[in-house]
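Here you get one chain, nothing else, as structure tokens; it is the form predicted on its own.
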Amino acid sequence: MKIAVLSGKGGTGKTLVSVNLASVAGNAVYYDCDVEEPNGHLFFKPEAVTEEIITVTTPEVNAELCDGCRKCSDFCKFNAIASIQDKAVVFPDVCHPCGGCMLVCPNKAITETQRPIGKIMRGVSGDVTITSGMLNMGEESGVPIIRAMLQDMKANPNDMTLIDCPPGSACVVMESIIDADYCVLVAEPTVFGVHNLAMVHELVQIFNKPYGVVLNKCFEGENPAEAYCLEHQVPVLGRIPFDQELGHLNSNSEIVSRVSSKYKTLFEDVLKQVKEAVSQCQ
């Protein structure tokens, strides 16, 4: 079973969900696919690190065979390649590599290099296996990390599986989602927090995934994004409370649900409404 974490923003509680239902779950793997900024192994502190540098395919030209006749700009979309003083020269920060350069340059003077954008890193924390990317900074895409961590996923169809995706709803997140038989939400008690689950509550639907929300940072008095839940029929699986101890627990990296036993329940609650979901679509 593959569970995908998500929120509209960041900082709205998706790491602290996904993280602790990978806890009680046994046996789980845990994908951090929010490669820009990854914080699970914070919490997790996995042991036996191992990393994999992770490469895309970069045009390069070569000056002597080259002679600016523009065939390659002029079909590169992206703008990734122009022509300087009759000698095309490369952007790779802006570059798709789709090879389409090479297939049209008619001296043969493009050929791809392999250019390093980031890593994965993997490493174990109990019964939970942790795999996390890192883009490299000013990278401008993180989805060739996602993918190649996905590969793993694919590989083991069968293990119960925490997707922390990217937050927000840009293509990074539809790459970590893409799989997934579940998608859970996790949304704050704020006027903003509705217009942040309403776009990744849109982005689900486009994926035809079943879903469900986790209000998180609930105090008593009205809740904004509940009531978004039940004018949209959606269902809620949980509430986490704006708590203190949840706060200082959360702030030292713990993992709540091994040291509380009222979070453990509440993830456990969590984690059995999803699995009980999952059977009902199969």
Given for the second form:
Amino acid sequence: MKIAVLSGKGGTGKTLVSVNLASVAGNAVYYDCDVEEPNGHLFFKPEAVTEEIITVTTPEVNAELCDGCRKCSDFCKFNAIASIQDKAVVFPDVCHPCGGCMLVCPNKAITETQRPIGKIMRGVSGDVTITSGMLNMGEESGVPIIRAMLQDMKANPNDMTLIDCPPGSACVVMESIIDADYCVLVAEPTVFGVHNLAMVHELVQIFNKPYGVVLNKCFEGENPAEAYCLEHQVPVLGRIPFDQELGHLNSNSEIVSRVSSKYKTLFEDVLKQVKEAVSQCQ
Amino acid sequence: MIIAIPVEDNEVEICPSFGRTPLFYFYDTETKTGEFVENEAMNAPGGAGIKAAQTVIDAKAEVVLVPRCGENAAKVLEAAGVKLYESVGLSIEDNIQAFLEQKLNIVTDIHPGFHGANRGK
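Same protein, the form predicted in complex with the partner chain this time rather than the form predicted on its own?
The next block holds the full complex; its first chain is the one shown before.
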């Protein structure tokens, strides 16, 4: 079973929820797809870590063969090639390596090279396997790293899998949830939080995924995120209180369900509901 | 010498964006004439600064007057030997005059660009 945990913005509690769900599930695999700022490993502190460098294809121009005909820069829809003093110059951070420039170059002046954009780290913490993607600073897109990580997932379809998604609802998030059986949306009790919840709510509906919400940082009084769930008939899987003890444990990079029976029960209950919902879908 | 300036649709004011300016004004200091040219990169999904810079270097401009500039555009311009001067206020005429009187400074603030600024994060 593959459970994706997502939210419309950062700092809502995706990592808290996905790390703890993986922990209470036992024999689970945790994927940190938040490749711009992966932090699940800070909680799991995995051991026996191996690293794999992830590269993308980048065009390289041989200036001696380039006669400045501009066929490549005219072709490039991403404007990743400029023609400066009759030589093609590639801007790798704008390139979406489609290979088109190589095909249209009449002088075979363009070849492909591999450029590292980040890495995948794999390790173990108790009975949880941790896979974290890390994008190098300044890189435009983490999608190639997420794709490479999720190849692992495809190879082991029966694992109990938790996917800690990047924030937002852009390409990297879509890539992360594409194979998920269920999406857990984490929401904050603010009007701003509701706006972000609505974004991911729309996304999971477009992807036709079963979903439910975990309300984080709940305190007494009004909860606009809960009101949104009621209004849109979104199932609420659990409520995590705005709790000093939780904040303290979390900031000391403890996995709360491993040290607090209260939170162990809370996340076990969320997981149980998700499993039931998935079994009803199958 | 040809001076390039990113200009708003009204053909009067300098546009704060180099890559996504609607128009460029190319002023020839020898003939003392100028022309407005549409910026094809205005609505480009990406790489607007690179494409706009291409337009400027293809017009054989040697100088650009801008309030600021992104790093990809600056790389293209600098590689082609184009000098960037920081415009003051919005008036095209005043800035050309100020440049000719050597009152404008070289642009030092090359920003990392706004790539992906609206990606829902």
